[in-house]
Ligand code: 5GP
Amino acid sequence: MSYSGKAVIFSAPSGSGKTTIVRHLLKVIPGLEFSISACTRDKRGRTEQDGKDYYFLSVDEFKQKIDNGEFIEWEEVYPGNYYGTLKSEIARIWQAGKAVIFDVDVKGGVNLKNYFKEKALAVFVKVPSLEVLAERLRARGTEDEESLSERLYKAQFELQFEDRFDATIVNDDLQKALQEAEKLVREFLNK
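Just the structure of this chain, alone, in the form predicted on its own, please.
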């Protein structure tokens, strides 16, 4: 069965579990393929690969692609640090007869939904409370108190965009959230 022309978007404040959900869906639903984003940041360690984890571009290359209209959406996340979705990436996945799946921040999710309209299922993932989110981010061990505070402030802002999405999953029980995500995506793909 071809799922070409369909897009599935998972967005959430950092620490809500969207990446875990997307990885699960990629394992259990064969018609999905992950959209690889372009970025200008350096590769992390030796494990990240160009064309697998990201398309790593220089700032000049990225800006040239912006000028050429090669992005569906893009954003300067931090000064000089760009991320975006290449039109060629979506074409590659759709030509293979697959639906594209995105794991993006809330702003990116809203932009993608606006672009794809009814061709997309946009799912907002959230935790039951900001307190739970703070616990999860602390448990990662990757945040100092200042960056934790920034992420929580950003999450509070991002929660205001929940109504721009087609569905919301409250990730308070991971197994339940995975089942709910699977059901939503399968129903959308089989429409």
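Positions refer to the first chain, counted from 1. All values reported here derive from a predicted model rather than from experimental measurement. For clarity, a rigid core is taken as the largest C-alpha set superposing within 1.5 Å between two forms. Compared with the form predicted in complex with this ligand:
In a rigid-core overlay of the protein, residue 122 has its C-alpha displaced by under 2 Å between these two forms.
Core-aligned CA deviation for residue 137 between these two forms: 2 Å or greater.
Could you give the coordinates for the form predicted in complex with this ligand, as opposed to the form predicted on its own above?
Shown next is a single chain and nothing more.
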């Protein structure tokens, strides 16, 4: 079965669990392929690989691609750190007969939903409270205090955009959230 032409978008404030959910979906649903974004932030130690987690570019390389019209959407997510979706990624995945799945911040998710419209299922992931979000970001251990407070500040703004999405998952109990995500995506792909 070909899922070419379909897109699944998972967006959430940083730390809400969208990457955990998207990784699970990629394991259990073979018709999905991850859209690898381009970004200009530094690679996280040994856990990330160029061309797998992101295409890691310099700011100059990134700006050149903006000028060439190579992005569907791009954003300066944090000051000096650019992220974006390359048109070539979507073409590559649809040519392989797969649906593309995105793991992007909320503004990026809204932009992608506006671009793909009914071709996309856009899912908003949230946690029960900002306190829980802070705990999870601390426990992940990837942010210093400055980056953590930037992310929490941004989260309060992002939570206002939930109604632009087709569905919301509250990621409290992880197993339940994974099941819910799987059900939504399978229904959308088989429609």
